[in-house]
Amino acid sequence: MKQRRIHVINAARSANTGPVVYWMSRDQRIHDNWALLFAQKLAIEQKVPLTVIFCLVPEFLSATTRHYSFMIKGLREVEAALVKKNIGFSLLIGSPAKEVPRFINKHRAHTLIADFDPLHIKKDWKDEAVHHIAIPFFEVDAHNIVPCRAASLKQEYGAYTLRPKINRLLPEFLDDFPPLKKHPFTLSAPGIRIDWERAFRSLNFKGSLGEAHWFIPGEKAAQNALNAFVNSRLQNYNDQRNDPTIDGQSNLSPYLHFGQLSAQRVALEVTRQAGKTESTTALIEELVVRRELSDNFCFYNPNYDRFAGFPAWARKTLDAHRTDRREYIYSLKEFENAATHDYLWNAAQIEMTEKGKMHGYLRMYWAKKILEWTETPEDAMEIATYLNDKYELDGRDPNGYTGIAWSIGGVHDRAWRERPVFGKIRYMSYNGCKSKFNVKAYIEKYKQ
């Protein structure tokens, strides 16, 4: 494993003889997981058992039954697979900042490994936890192909500044994964199999949504989805990915978000199967450059989900147009119920509500119209973030926050021709969408 994937949070020496503990959070899989592989390497070197913990937070941002159900079904698969590898698995319930140190101290853990996450809430958990443990604590970037800190030490202006850095490092980091071994050291007191139904009942949902049945959760389903994409849609990906009336996207984002699939595995399979084509180039741009640009933005900008996180030129132009007349003003309830005058926007909202995934091209149009139809950019950010996090399976993610900040606040973009409300923020229109795809067919598919 490349040393630059590993970040030292606490360099304390350990006198404990308990297990090495991997605190799984963002990367919910046992295969192709650099954090788990590093944890096993340390455990074998120390000749101690290895155990994985996952802390189930009863209330997380705007997550609902849809998200918790998808996640828990995947975690059940993780538990079963770890048992076969002689690796423990424990489910903690509550605040990670409290429950993780409690577990570490109770089991006299030797070392703690966590996976990398750029979001406020995850960084805060680690910052709080480190004050209550006295053992080595490492963070491993198992989510990005080129680790976030290795790619850049600052917030990048856009894809054009990050792309050359990523491309220079990609050959170094795009290597294949070694297999996870059957662990040679057994826990002295193996954990009891988890009562997942009881765990699910302990949650405090902000809302109840139907499950997205067209996305089967879990690591096996994620691999099947990758195979289906490579075999049937990859060839035409570059030509069809921006048409929401065609099934031309990868449909892998829910699996990537929950870490049930490694982005590095996707890149390896795509390049191995298809070689260098326009479609593989387009996919690598989205999967690596754009996706890792989102992690870069959220990691280095503490205001990634607020107006203050916009670039100075965007804040200035939006401030200059705060008092512009809005032709339409909608409430959160009207947006949520797809009750605007715009049938295309309504159809996109319905797609997200029903499927748990809105087409990527329409996400941009959807967010920009929220800016156009709310009283302030702050209102637009709040509404777009709430709806995205509540309904999208891949919500509560750097990609989502960055996409909203791009649409509403010009992040990673440039100034365009000035117009009312938007100022110099890039504009998107209904007629512009009509020139890209069959708008009527899309509306018919997702009408009320």
Ligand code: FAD
Second form
Amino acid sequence: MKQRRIHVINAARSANTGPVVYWMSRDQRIHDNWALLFAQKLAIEQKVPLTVIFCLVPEFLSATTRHYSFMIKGLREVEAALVKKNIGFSLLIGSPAKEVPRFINKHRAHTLIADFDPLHIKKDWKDEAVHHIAIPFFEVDAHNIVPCRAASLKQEYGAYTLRPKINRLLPEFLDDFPPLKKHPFTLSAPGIRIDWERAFRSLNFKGSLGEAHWFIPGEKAAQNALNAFVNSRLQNYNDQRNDPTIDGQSNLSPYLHFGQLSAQRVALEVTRQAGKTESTTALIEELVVRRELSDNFCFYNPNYDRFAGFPAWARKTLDAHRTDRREYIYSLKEFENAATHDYLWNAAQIEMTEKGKMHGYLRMYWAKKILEWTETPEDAMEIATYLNDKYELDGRDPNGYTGIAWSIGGVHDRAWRERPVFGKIRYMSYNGCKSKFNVKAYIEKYKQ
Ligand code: FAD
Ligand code: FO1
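Having gone through the form predicted on its own, I am curious about the other one (the form predicted in complex with the named molecule); can you provide its structure?
After this comes the whole thing, all chains and molecules, with the earlier chain placed first.
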């Protein structure tokens, strides 16, 4: 276990004889999980049991039934797998700042481990919980290959400044995972049976959407999706990943978002099976550099989901064009119902609402058009974030906030030729898309 994965939140000493507790949140898997591995290492050293807790919040950003049902099915698989390893699993329901300390104190836990997450909602949970916890409290970055804090101590300008730092540290951190052991110390009181149906009913969703049938949830399905991608589609990834009419992307983002799959496992498998090809280089660039750049942006910039989070040049140019005439203006409802004049944009919106996953290339075009067809950049940020978080299975994620900030606010991008509304923010056009892929075929696929 690399020491630099571990961040000390509370260095108290512990005389408790209760279990070591891993507060699972971002990394919802039992294999390839550095936070769980660290918790087990401590529990074995202290000769105490090990238990995992997950605190289910009644609402999480704009999550709907689609997201909660995907997540809960994955958690039920985690529970079953942990029992086989003689590790406890408890589902808490409510505010983590209250429920986690209550559990820790009731079970006289020895130590608390949490996984890393740069989103402010997660930082707030931990900042509040720590005031009611008097035992050692560590945070382990189980999501990034190069831990966010180790990769850089500041917000990076772009992929070109973070990439060399990541590449220098990859050999140190891209190591294989030890297996999770069957735990040698048993909990005195077995965990209470979880009523998952009641848990699901306790949630107050931001709307209920059909399940995204294309994605079978859980750690096993995630591993199958990785194997299927590496064995049959990786070799064409570089050529096909930017063509929305072809299923050329890995489709791993929902599993990575919910932590049902480790990005480190993906990187290990991809390089082991396919070596160094154009496609593996392209995938590693997205999976490691781009994805870790998103965590870097959200971790070091508290305004990651607001106009104030844009670089100064972008705020200046967007301000200079606030009074430009907008050729079209659409409301949230019109966007949500794919009711604009642009059939390509509408098709992308329908792909997202129906499938739960819009093609990556079109997400840039989709967000940029929201900037073009709203009164202000603030309206654009609000609408893009709301729709992305409500409909994308991989939404409510640092990649989403960063992708939207890149599209609308030039984050990690440079200034381009000035034009109305956009100023020097990179522009994307319908004709530009036509030169890249068969727009007509894509529209046909997703028309109303
Ligand atoms: P692949 O092309 O197979 O990539 C493999 C993995 O690399 C992805 O799962 C992801 O973890 C990472 N990756 C790929 N592209 C990017 C990128 N541009 N930035 C960061 N990481 C990347 N990604 C999300 O996970 N959740 C979101 O809510 C989200 N919203 C976005 C909104 C906008 C406006 C934009 C421009 C991008 C957004 N992205 C988001 C990034 C990217 O589009 C998706 O990660 C990708 O399309 C997911 O599909 P995939 O796993 O099949 O991608
Ligand atoms: N994390 C939790 O700890 N508890 C939750 O109840 C919870 C709900 C949830 C719903 C949808 C969703 O997309 C994510 C959710 N998460 C929850 C957080 C998730 O595990 C990820 O950590 C973040 O969204 C990504 O940083």
